[in-house]
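Let's start with one chain on its own, the form predicted on its own, as structure tokens.
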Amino acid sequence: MIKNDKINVLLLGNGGREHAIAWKLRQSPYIAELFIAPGNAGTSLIGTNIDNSLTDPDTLVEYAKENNIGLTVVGPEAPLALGVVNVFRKAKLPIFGPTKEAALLETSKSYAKEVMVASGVSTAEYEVFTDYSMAETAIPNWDLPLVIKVDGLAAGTGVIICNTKEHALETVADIFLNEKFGTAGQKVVMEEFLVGQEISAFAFVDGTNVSSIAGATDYKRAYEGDNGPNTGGMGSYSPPHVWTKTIESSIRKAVFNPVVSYMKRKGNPYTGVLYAGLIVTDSGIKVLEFNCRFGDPETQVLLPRMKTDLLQIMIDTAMEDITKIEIEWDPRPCVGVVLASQGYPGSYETNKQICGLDELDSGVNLFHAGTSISDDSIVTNGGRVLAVTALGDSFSSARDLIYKNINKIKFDGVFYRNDIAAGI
């Protein structure tokens, strides 16, 4: 718990998780100073934009040190790849997020299937495979849809639903011949296609113990009627709709508390949020796979609905120790859309000027992910530019402020989906 003074924060990252990271870090009445690195024109706004690079830990110890930073927060996933927790424990430093072995859960899937079968959590049947003909010559025995991933960090991208036996071939020929995924494919997972509702499930874990559970439900194709290929997530929403207290008391007991408790004995104790991602099957709630911090855009609408001291949470998990904190969440649904560049997730130019971001309504939020300032504007800079998101009385309700304050949001070569959560 945080009973004295005012604490700095350094957050790490630059995305829309970031953002919301940082907007809801701001709230806090602990925290002093507030730096992001390298963080993106929204950050800018509300925090210190600092230009440390996330693949050197020991330099961002060093700056921690420097500034009497009270608690470092992780976003993205490559620094803790790297071990940025480890090196920050080491010099004895308060981070919040899992050390490198613990984060294997979300940058190896092997690894967070070989968890998933050892703790009892029910996942989808599976093979690993580590070269080209091994797997071309599997595929014949699998029935369509199959799904592919590729074993290591892909930034939403390594996933892939093939629906012909061309089309599965081609993948792995890619994965393994033409290594389109570098060195995070030199091993595939092959599982079967599970047909259900999708939810993203979060948790704060100190080591021991788990948080209450909240959910939200992302929409991971470009195009609208779920068409086109994969991305990082163009929209969400959360509770999921069919979220109930049941659902969260059976994740709870199937899913966080036995891979908690395994990871635990197996010296490897996670602390930070995780974040599963569940489907609801006729036969039950199954695990897709595990990541290891926020999900983006999930966090975008998670934050949002949060009436607790997000500082106070990740202190005490850093701390390991949230047994004498409750989380309390806003019963309003929220809802959020992206805002991406053309072209996205394949090519897409960058440096487009960004106009109407004054011009919001109240209540609606705006969270940069890939933008920065360019001679006293906001331009674009990335596939992913903007969330759009809103807390409303009804689905419906938060869905027709967010559409209507979209429309004044301009950018050359703006795409959206038009569907998210719609007909909830």
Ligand code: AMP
Second form
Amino acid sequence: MIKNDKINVLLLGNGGREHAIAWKLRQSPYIAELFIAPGNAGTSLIGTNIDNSLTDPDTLVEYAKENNIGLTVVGPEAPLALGVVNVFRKAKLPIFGPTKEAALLETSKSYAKEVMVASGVSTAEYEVFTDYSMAETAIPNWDLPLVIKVDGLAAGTGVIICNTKEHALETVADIFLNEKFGTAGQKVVMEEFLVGQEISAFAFVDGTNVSSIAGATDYKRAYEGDNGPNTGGMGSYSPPHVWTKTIESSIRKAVFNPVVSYMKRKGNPYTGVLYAGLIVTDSGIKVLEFNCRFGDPETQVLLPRMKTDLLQIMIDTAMEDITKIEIEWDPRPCVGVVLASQGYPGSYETNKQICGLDELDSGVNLFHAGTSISDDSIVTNGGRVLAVTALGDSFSSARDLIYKNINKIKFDGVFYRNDIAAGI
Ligand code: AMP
Ligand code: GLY
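In place of the form predicted on its own, the structure of the form predicted in complex with ligand AMP is requested.
Below is the whole assembly, all chains and molecules, this chain first.
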């Protein structure tokens, strides 16, 4: 526990998730300076954005020492895969996130499957392949749709759902023969297609213990009615409408506890936030994947519901003892809608001036993602540009407030889904 001193915090990342984390950390009575590497226009309003080129773990350690950083928080998966946590720990600097070895739960889908099988966690039936001919030969044995996943990190593009055998054949050829995913595609997981409500579940883990679990729902498809290509997420709400204490407790028993104990037993204890992508099927809850970080845009609806001091939780997690902290959640639902650039998740234009951000009602949270500052104005700088989120006494009151306010925000090519949290 922090006693009297305030600490400086360094946060890595530049997305909507990181703006939400920065916003929540800023509310802590224990924070002194907040630095974000590299951050976006939103984080620059509540902290100090630092050099874009600062990504190498050794350079980050130097920065942390020079700036008397008391805690470093890793937002996205890429620095985890580079081993930033290992390097900080070696330098005896507190950092929130899993080691490179524990992060394999996200960075290798075949490893995650092995862990699930070995720890008795329910998941889709699967096979792993390391070459084209074995994969090609196996395709006729699978029912359709068939899910093909590249093993490594692929920025949200590595899961391909094939409705025909021809598409499956093309996909394995793209991965193995055309090396479309580079080294991330040296292994492939083929798995059965699962049907049901998806839920993102999040818990803080200190190597041994699992905090209370919070849930959110994410809208992956670009267009209304769940049409169009998969994106990083176009909207979210929390808690999921199917969420109950019973579901939380069965997710704890069936997913988090066994995986966390297994990782510890194997000498790779997991510390940080663990995100389980779940699907509630007719035959129970199954795991689609693990991520070693918060979700985006789930964080933008989870953190407004968090009543506990996030900095204290993150320090306790980094210090490997979360037993003294009780995490409290606002029971009210939170809804969030992402404003994106026309063309996303394909190619899109940037540098469009954003207007209306000062006109939002109180109670509306504005989280920046792909934004930057150019000539004193805020401009677009990415596919997902902003997330607007709000708590409400009901899903429909939160939705009404959000859509009323989104109408005030203007930039060339803005698009968003009108059906986030509709009809629940
Ligand atoms: P991932 O990158 O693993 O989160 O997968 C992206 C999305 O693909 C998930 O959110 C699901 O919507 C979908 N998905 C992944 N695996 C399966 C599966 N076995 N069955 C059905 N949908 C899946
Ligand atoms: N919203 C999905 C993710 O963060 O992976």
